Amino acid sequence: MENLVLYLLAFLVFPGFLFTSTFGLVVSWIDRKVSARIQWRVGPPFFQPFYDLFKLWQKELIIPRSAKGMAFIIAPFIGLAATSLLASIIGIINLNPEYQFVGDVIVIVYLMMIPPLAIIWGGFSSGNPLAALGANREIKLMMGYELPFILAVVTVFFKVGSISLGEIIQYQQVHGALLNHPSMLVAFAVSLLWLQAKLGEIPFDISEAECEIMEGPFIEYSGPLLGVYKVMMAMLHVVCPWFLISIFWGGTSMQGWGILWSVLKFVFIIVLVIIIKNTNPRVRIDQAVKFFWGWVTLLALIAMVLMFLGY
């Protein structure tokens, strides 16, 4: 009984929804700020991305005539609990590497999938035809970054030996972070490109296009759903470089200057993605696939090789 709170406050509290939610709307703010700054605007307040939620869950919920009732509330809901899931998983193994389950990092990667899978498939159930161009466009989009990803992962179970993200982080405190090998640098820009593309920023925002298809999957959703999908993409902000600080980067500390560094590593990434997306423009969804089939897909292979070669 004693193990289920805790789990259960795990999930909701901390590492969970409820510290990942707060923290994912801050870096919401870092992402608006930072760009206002880049375009020489002064950029929002420290509480307009709180303000903004508050207004979505305070406006009318209109659930459109051709909608897949259950299917168009519940997958919002579906996302949002997977992403929950992931903070907590990727949490609970920094704070304690010792803590493991069988295939743990292969289970990461596969909530990772749910949460682009529930966009879809609110997409799909809208009814809309523009929020199933903007599906569509996400399972296309998907399927081109996540073989690349997969690769640049199991050049680190390779190297560590290991698919245990308590002992790939255990690794690192004993032989330094991987990234100080050439190897895993390129693994490393992979899985960069592989972030740009999950958090859905410029140049792959294909999904959403705002000036062409009008937020896409999105389209139809509004006040606490809407609120909801913004969250979980928050969320997916703080989960997704937490998980490539983990297995490349030596994990994150909660101790003295420990706390510090693991800050300045997610400043340092959230900050590489704003500028890609500030300094880019989009690309088709052809271009996109292309692009990690081909080049991407290479230089995780590359990074493979490396890895054999012991680099």
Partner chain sequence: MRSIIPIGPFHPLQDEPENFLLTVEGETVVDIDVNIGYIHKGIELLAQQKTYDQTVFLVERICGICSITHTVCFCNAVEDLLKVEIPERAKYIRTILGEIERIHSHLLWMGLAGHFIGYNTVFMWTWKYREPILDMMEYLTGNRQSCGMLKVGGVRRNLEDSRFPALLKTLSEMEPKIKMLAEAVQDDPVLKARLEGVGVLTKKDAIDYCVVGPTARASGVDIDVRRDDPYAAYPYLDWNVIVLNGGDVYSKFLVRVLEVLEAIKILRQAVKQIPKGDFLLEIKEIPPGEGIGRYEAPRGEDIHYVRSNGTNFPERLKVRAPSFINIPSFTASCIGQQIADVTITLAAVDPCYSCTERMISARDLSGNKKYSQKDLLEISHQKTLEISRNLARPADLPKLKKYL
Given for the second form:
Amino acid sequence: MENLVLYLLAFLVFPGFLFTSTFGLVVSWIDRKVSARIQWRVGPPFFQPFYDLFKLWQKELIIPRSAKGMAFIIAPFIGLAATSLLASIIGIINLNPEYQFVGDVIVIVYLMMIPPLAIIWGGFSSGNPLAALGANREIKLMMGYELPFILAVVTVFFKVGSISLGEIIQYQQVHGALLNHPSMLVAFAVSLLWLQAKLGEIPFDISEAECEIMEGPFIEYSGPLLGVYKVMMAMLHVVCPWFLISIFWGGTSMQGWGILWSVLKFVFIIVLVIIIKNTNPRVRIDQAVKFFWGWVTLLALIAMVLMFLGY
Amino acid sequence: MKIQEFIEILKSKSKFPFEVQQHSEKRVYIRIARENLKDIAIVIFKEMNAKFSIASGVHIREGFEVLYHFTFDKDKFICTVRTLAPHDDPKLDSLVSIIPGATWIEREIYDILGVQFLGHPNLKRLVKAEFLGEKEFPFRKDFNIKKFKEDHGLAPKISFIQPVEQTVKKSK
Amino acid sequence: MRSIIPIGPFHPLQDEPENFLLTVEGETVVDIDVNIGYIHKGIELLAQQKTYDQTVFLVERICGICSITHTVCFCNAVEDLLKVEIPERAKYIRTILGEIERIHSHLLWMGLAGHFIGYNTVFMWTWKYREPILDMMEYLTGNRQSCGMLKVGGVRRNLEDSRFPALLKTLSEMEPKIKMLAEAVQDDPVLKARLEGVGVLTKKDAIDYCVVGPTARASGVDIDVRRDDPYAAYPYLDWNVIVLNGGDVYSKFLVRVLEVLEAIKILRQAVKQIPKGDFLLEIKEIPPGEGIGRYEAPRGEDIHYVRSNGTNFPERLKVRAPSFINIPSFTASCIGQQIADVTITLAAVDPCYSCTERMISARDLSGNKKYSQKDLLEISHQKTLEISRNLARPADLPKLKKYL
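Having seen the form predicted alone, can you show the form predicted together with its partner chain?
Everything in the complex follows now, all chains and molecules, and the chain you saw is the first one.
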């Protein structure tokens, strides 16, 4: 019984829903502020993302007549639940690497596919042609970016000789961060490209493309449901970089200077994402899929070959 | 090619009569009968490589005058071909099959003046507001805007001075 | 499976209501239908109830961007009807205003094009570069847009010679930035991949659909009214017509960037050569007759047809803005494209956006404040004065001499 309460706390408060969503909204403020400074603008005040969310909660919920009722409402919550679960798993293992179960990285990679699937489901069930088009693009993009990423993660498995996140972190605590090896650097680069696509940032925000299909799958969402999606996306902005830090960069620590160091790692990845976002135009879906299946997959294979050669 | 030479060439190529009125060194106006519209369009647009700029429709006493402005960019002049569709039979040949760029302007003239273009692939309304009916053409001289507004209840019922007076009273 | 994707009447792509119905199969567009008329203002009919002097102000309101375009074009048409030559100084003033307008219009389009392909940094940067040139317009004429400078027979007000050095200074500050933009467009591989070969309008289609302006010049059709039917001071100046052969969005982008550089060149010469003297020809009476005016607007050839019956109201005014003839060419350039490409192709002819831009700040520093019309007018006057003060203080005038 006590365990159950602890699990619920981990899921709902720390490091699950509440912590990650708050942190995610701060990250979205960093995103907006840095983008604004790059574009010679002033940018929003610190609490703007919270105000936005608060405003969305107060708004009327409109469910279009063409929508398939329940699916339309449930989809965002499924995405949110999956992201919270992800956050609690990654968070707990980072706090205490002993606390693990066999094959948890596979579970994490699997869970990470659920938020895009939720977006696709919600888009298709809204009954809007533009949303269907956006969902269609999201499927294609997902097929594109998951293959090289899984190759990169498998490279890590072989290097460490384990498929458990706790053991990967412990290995790095003993031998130093995996990034010190050239092969892992290449795999990390692949993962960064995956991150850009996963977070739906330019140049891979093809499924939302506001000037082409008007936010795609989100077009019919309004009010609280849109707010749920916003929170989900904000949480993904925390969870995905956190996972990359865990498997490539020695994980995060909550003691002493480790906190500062962890935050710096995190900010580095986020700022990199923002800079890529602000210096590129949006690509076409066929160009994106070709890019991921061609160059990026090649890069992942090179990483694997380098790793087997011992680099 | 000066305008004089252009007229000579046009005379040798065409088998129909036309009337020339030269306005200045850069502008020439040609009047033709409406039966010959397509022929002159072929000669000027296809054979002499002019650019079709636009057509203007005017309601005059004799009927609906449509002016096709062709620009000769290399030779620096404009040739305007004018033709007339009488009141009782407002029909002209469509030039879309020869000049694809004329699609919209023919639709516009049809919309505002009510001239039918025979052979237009998609002759439907373009710019006119939806509350104007198919038979109401605002650019005809007999179109009475005041009467139209009263008929459709579009005339302003409140005079514009009233709100100003109210604000003045409040401020006192 | 075919479905219809509507773009508009209200869509982030269009600032003005226009409706494109794209019939798509998957991502590929197989048919396109364009509906306009949502903001038909009835200006041609209204012009028949205004005097010639009032009509100049009326045609200025056709478009928020091309306010000089339509006024000069209308004046050209009436002057063609009258067969008069306007004074030299008026010609140069028209040229200067027209080229300033071309620069800011092209920069506006480049920013929007960046926005349409998701490149918001380009959007913000070009609009930042555009601001000084609008300030310059305000400094010279008193207003950023719709400055009311034109009159049949010349210009309504003179431009002061003492204000030209500041214009030259702004231009020399702007030129390196535009050059940087041109290089960035030519070097960026992602931008090139996104724009090259997209929305190709072949030369044959360009001639058949009679497209004009940068749309035609990017397809290899060598037309430019400034050279082909000279008006204002263009015959006295040395400049080039930019013609590229690609026909795709990339060429259209490049044509516009290079035209901005040409416009800077024209402005420099015009300021140097402008003669002193009269700037308005007194016109008493307009006889019955017809006149056609042409003008090379930023978007292409603008053409006005004026018919007079001897009264002081025009009997008929026909206005053909360049977008009217450019938009039907979508049929040729969009079919067979992907949706992602169609949006930028639709934007690439630069369909004219009526926008009124006056406000810099809607909120003062102390907090939220709503302004009444009177306050706004006051702020606007203050800003004009401020620009005049900042751009050329009396103490700075000797320093600015080096730009002459």
